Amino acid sequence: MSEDYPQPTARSEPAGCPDRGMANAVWETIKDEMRSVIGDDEYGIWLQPLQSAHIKDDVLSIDIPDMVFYQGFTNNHLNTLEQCKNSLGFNDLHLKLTIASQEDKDDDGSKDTASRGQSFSRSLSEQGSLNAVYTFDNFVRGPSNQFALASCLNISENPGLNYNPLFIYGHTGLGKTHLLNAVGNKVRKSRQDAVVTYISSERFMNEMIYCLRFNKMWDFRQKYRHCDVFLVDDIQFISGKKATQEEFFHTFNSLYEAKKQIVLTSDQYPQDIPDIEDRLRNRFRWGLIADIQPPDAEHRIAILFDKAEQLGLSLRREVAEYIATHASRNVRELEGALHRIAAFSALQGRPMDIDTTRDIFRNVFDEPQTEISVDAILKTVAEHFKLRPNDLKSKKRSRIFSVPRQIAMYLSRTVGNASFPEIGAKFGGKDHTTVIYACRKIEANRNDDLDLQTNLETLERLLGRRI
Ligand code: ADP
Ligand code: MG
């Protein structure tokens, strides 16, 4: 442990002190930055569990679970955390890691390796437990997520009955983990005796490796083959992991046969997850597949207002609109922007108005990313291919129309951020599955087809955004 690192101390500050809201906003901003630097996986293990922070004078204290965690954290991430904090301009704030419970405070770190291993594995499974913060009540419904939401609500009311497994897929930051936890929390509330198990597939793998090593596979199987609701986050991580897939396959089967509810999330569609056995891929499609798309502009604003209310912030309409236009890819970005404004305006004592907001995001959003409408995309693509927008909306099947049409649909999705049904409607009332097909086809061919690549690059440049 380096001398420069802050040492853990017991928490002295009473909970609920007035700076609590600000401390959390600052801490969340730093966490967001950490996530972008170290990636989602590491973030999930080391930062996600650190939910509470306090500010006193110029010290930001962060609650950490125990000494084992402390050592792992300082070895792996403390340096980066310092850097992230400073890169955000919080140089004057000093970090302090605080062990929250008395029991852990007394731990002087001299435990033998075996008991450390045990407590590590315990903390692993505790970290893997449900997050009570994510509920259906604070999940904001919109066109892009209503199907996934309805499916989740349905299975929480009738676990194991209608759709098994439920497979939720969507890009990062769109609410998959939130929904998965909401299912778990709801089932737990309405059926107190139900065993609900939430785990990321990565943790499933780590626990399995640990149990193999310490001859605890019996316990492992007891734990995962005897639950009523089995929630597995980010199943795509088992890609390429043969032994994990094998174990998961048997876990899946025994739960499925016992009619226990299985819910899986993934950032890819089952067919697109590389390196998984077909028998698993097939099972993922046995039940219902629900996707989540990025929220449209109106939905983004609704989410911002909801989040602001939860944070106790009063958000002005123009500020919400500014954030919604600039942080447009996913909900995590929206939340991040909100945390940032709250943290900066509190620290600098400035009102949360549009000027403050512009100042805060001057460097973050230096290229103005105004929303590009589907109509503008239709026009640009048509001109590029010397066609008329109506040709792209038509049903003409010849390649000279169909390829530009698919390109325009793809760009409406990637550059215009429009939802599949929205695009379908704009393209002469086509079904959303046609749009999904077009987008996937272009995506799949873009690396191999040089003509396509050149056309896309030109068009993306014309539309003002290389993505
Ligand atoms: P994913 O697992 O798809 O990467 P998360 O579930 O972690 O995404 O969501 C990222 C953040 O956005 C979380 O803080 C979550 O609460 C929030 N979020 C996503 N969708 C919504 C929504 N529709 N309403 C409210 N919050 C949302
Ligand atoms: Mg997730």
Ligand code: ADP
Contents of the next structure:
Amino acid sequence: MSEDYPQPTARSEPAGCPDRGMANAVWETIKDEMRSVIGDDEYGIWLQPLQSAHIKDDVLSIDIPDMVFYQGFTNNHLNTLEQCKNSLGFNDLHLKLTIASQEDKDDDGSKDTASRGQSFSRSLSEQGSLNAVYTFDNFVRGPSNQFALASCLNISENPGLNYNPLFIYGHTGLGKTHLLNAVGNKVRKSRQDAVVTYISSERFMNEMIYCLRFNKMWDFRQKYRHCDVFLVDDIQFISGKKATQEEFFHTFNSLYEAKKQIVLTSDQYPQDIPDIEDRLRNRFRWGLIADIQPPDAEHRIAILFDKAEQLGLSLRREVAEYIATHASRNVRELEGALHRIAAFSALQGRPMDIDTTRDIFRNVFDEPQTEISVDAILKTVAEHFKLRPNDLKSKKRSRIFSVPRQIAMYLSRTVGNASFPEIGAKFGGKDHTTVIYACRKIEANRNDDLDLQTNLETLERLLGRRI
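The block above covers the form predicted together with the named molecule; next, return the form predicted on its own.
A lone chain is what you will see next.
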């Protein structure tokens, strides 16, 4: 059953409310304490525009000019305000920030247009959030990320209009966070009044827990349900967190219905994220899904030269080719290798040539890559189809067993690099010709059979993470 969440409301108490005099006295005392802490300049910007409304049931309501001002104030001074309040002995008094209606009138009878709040525009994520280094200009494009890059560029120019939500997935270290920050930085550059929220799903969860503990859920919901662009990194970490999923569901709905842009990243495809509610999984697929694949050799070399230029390093072609050939899993591994060479060269006084590079990585790159076993493939395929590994090894001919069995044989060959006789032996002693037939059948049908293609892609992603 859906929960009704409070929305920002206008002041409802009349100007002659009997609690107003006491409220004003308390508020002025707190404001004076704030002035002594933050100084006159900050006080004039953030405290002077605020007016108290009334005190009721140990709650002091404070009028905020508009939502834009609210975002900036909560980012910059809300914690300090709480501390000042408590230092004056008002520990039992709770603060409630209320958005004043644009139809409310000032003391002189003129309408408060709320336009003054625009000059105080702040991004929700300004504190410990967007990384200004991550932009579209320094993102090295290539075949593996071209679609995801084009999608991000589109939504940064037209947030909330075309692809909503945009779901970006790919393995660790391929540039998802870079693109997420690039979207936020571009939006903030082109629309200075836009409220851009960048947060990891883990931080979203931690803030929610804190607000639940200290009865601040109203503030939490105002913070995350009134932004123009909502950027969430590593959404897969809400897996199994029921309360967080519930809160995120309502946040998602609120923003989506308001046509605000939502961008999510994950190292897993939506349907592969375990222990997540179907209603969330479905919403993740409402818009556009863009994947980032590991870069090919030429793309890896281009990335290395770009990173070397940023670091002010002179990188030789043969060194870049050596690193790109051996560090092939992700961009982060490439950067780490480049930093290691630069540090070793500087400390040892050796040139950054191919001999130095080979010496540095002799015992690193020569380590054999882990291969996934046929047994692991059997287990993964069986779990996917809700069967037992022994069902795949049996002679049962029913389609519910034969198709998963053929898929498992095919993956044992293509992902596990096992020989046909080895596969046959693992599948209950079957002849190698049976394995060859199964592999050829799956290969022939994978492009025409949509269900087969979906199952294979899902299993290949699952197995890729186990390597």
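Quantities reported herein were computed from a predicted structural model and do not represent experimental measurements. Residue numbers count along the first chain shown, from 1. Heads up, when I say rigid core I mean the largest set of C-alphas that superpose within 1.5 Å between the two forms.
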Open item on the list: My question is whether Ile354 is one of the residues whose C-alpha shifts by 2 Å or more between these two forms, given a fit on the rigid core.
Closed with: no
TODO: For Lys260, decide whether the Cα shift between these two forms is 2 Å or greater, given a superposition on the rigid core.
DONE: no
- [ ] Indicate whether Lys85 shows a C-alpha shift of 2 Å or more between these two forms, with the rigid core used for the fit.
- [x] yes
